[in-house]
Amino acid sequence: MAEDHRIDSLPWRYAIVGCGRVGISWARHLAVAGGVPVGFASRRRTSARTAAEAAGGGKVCEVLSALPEADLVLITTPDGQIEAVGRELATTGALAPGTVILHCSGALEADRLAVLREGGAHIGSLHPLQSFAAPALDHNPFEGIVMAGEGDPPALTLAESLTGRLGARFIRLPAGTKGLYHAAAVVASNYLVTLMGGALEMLAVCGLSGRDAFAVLEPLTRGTLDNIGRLGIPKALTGPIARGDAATVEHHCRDLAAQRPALLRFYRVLGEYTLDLTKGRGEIDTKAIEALQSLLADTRESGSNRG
């Protein structure tokens, strides 16, 4: 591969290590964004097979010494498998210098296949934001989606490039971000669940439940999601804890305390941080906030059982 090859000076090509639901997804739409699948390679053989096909060709290979020459090698494994994938390729003589090699780890750094750039791979990483629960092949499931980068300024170029042909939107990350960028991910997306679970557990109190209490809350969701879009942050929080209104919050203590005991200090922990936003406005006084932190950090009630 040649040093000054870009993504735009099409064909180009590349090889995807792990053929999973991610691996696969790459495979296909790579494909449709004008590159030419030569190799994949995956622990099930039937995995790189279906790659291959969602793909359109390419070769199916066992070991990644078989993998052909290629422009752009994805790795797609479990994050467990990174290294030892990056520490194979490095032995292998399979890929030129210049080759660039991206993971696609939501949490990992590029430097994890730091033993590459001894034989003259540029190194990063490409993480689609996205969530792939099967292999995405009748639609793009890059399609405005925001792909965050790292490493290497040639493989950026490169994956920001590919990105675009994708539909995706290029975020790059300061080196030693990484980890932070997906815990920020894990509290937006996997805790948001968590938080609905809550919430939903407390209205199975009042007799709703599952559909029927989901969309007692589903307008009220949406409704602060577009809020904090359109206002930001400090605008859009409202309740009982923005306006200082402690009576109302130690309501919600001792009606959780008594019926609900394990959720109380999930309601305190969430009201802690909630708090800490209003204080941040100045629009409440110090005896509201007191009052405020006194009740949210009282834990006698709350007990040491969660069960």
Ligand SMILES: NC(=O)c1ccc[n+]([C@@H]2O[C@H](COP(=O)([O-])OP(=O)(O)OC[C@H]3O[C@@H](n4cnc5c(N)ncnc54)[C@H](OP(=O)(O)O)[C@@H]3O)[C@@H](O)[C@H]2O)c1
Second form
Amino acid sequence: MAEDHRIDSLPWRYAIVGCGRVGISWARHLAVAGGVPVGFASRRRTSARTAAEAAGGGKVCEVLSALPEADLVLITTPDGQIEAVGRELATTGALAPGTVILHCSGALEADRLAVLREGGAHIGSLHPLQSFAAPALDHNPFEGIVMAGEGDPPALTLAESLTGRLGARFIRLPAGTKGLYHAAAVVASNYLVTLMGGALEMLAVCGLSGRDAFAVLEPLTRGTLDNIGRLGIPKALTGPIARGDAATVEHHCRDLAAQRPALLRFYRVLGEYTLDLTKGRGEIDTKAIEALQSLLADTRESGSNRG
Ligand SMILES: NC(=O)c1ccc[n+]([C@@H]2O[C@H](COP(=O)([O-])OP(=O)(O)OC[C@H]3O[C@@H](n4cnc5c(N)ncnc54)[C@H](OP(=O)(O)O)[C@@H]3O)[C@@H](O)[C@H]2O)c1
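Form predicted on its own done, so how does the form predicted together with the named molecule look?
Starting with the chain above, the whole complex follows.
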């Protein structure tokens, strides 16, 4: 039976199920951080072998025959497979009580692995806030990032310990909040790309494209990020909506309708949220708020027919 001292001190013996971009990165860097690799399983044997090579040891398993030896099992399959893998692990009956099982999904909670608690395992999720486009072998992709965990306290003790060993910062999420945590990451990262894509498309109409267009926007965007860091939200907000300048917003809507109608809704939806932030500052009068509200809520294709 696993004992408590196993989970908060080195060496952890670890196994990984799902040897893709994240799994192979864990395989390598947990070994570098002092963990002992005991087993790797994946849909394809070759993937499990690649993980074992990256870790410098550990068995390649059809099923996780190495499980009884593991203090920690990381499930790094695609999100849609996590629950099924949890059930499969539970039916093997091979887990020692006290084993910590963590999955790495950003959106799913630990309870997807609840079936494993019946055998005495401690379950959790540990999400590295990093983009793994390929297995990272030559540098530590966990260095300096945040890893968010939730789940059973003993699982979080180990998660926090290994996070520190990898040079990352650990944060604990309250139960029931992972959906919004992950949505926030999507907005800040993926939607930033979308935002810049929309702005670059508008600059293409002005005869600027590619590198030139990006060079025009880059200092503005970086300066805005700096302002958010220094001043916070909504103080960092500038521009026509923050000033209550409905005439300028109407001008934008009119030109977008004429020259890039596909981006008019994009401009208005973001403008509505920007107006909500502006209202929170209490600096523009009711008349300006109403004029802006009406311009931004307009569902017609053109903003030009407003007085
Ligand atoms: N990629 C990222 O940037 C990132 C960042 C943070 C968190 N995550 C999370 O990390 C997890 C893994 O993501 P990933 O990007 O590493 O995915 P991935 O590259 O697609 O790797 C997943 C691996 O799981 C294996 N697999 C699939 N079904 C399986 C099953 N039923 N049993 C055993 N192995 C199975 C696949 O196997 P074979 O190779 O053997 O066919 C594949 O190599 C996900 O939960 C994801 O949300 C990803």
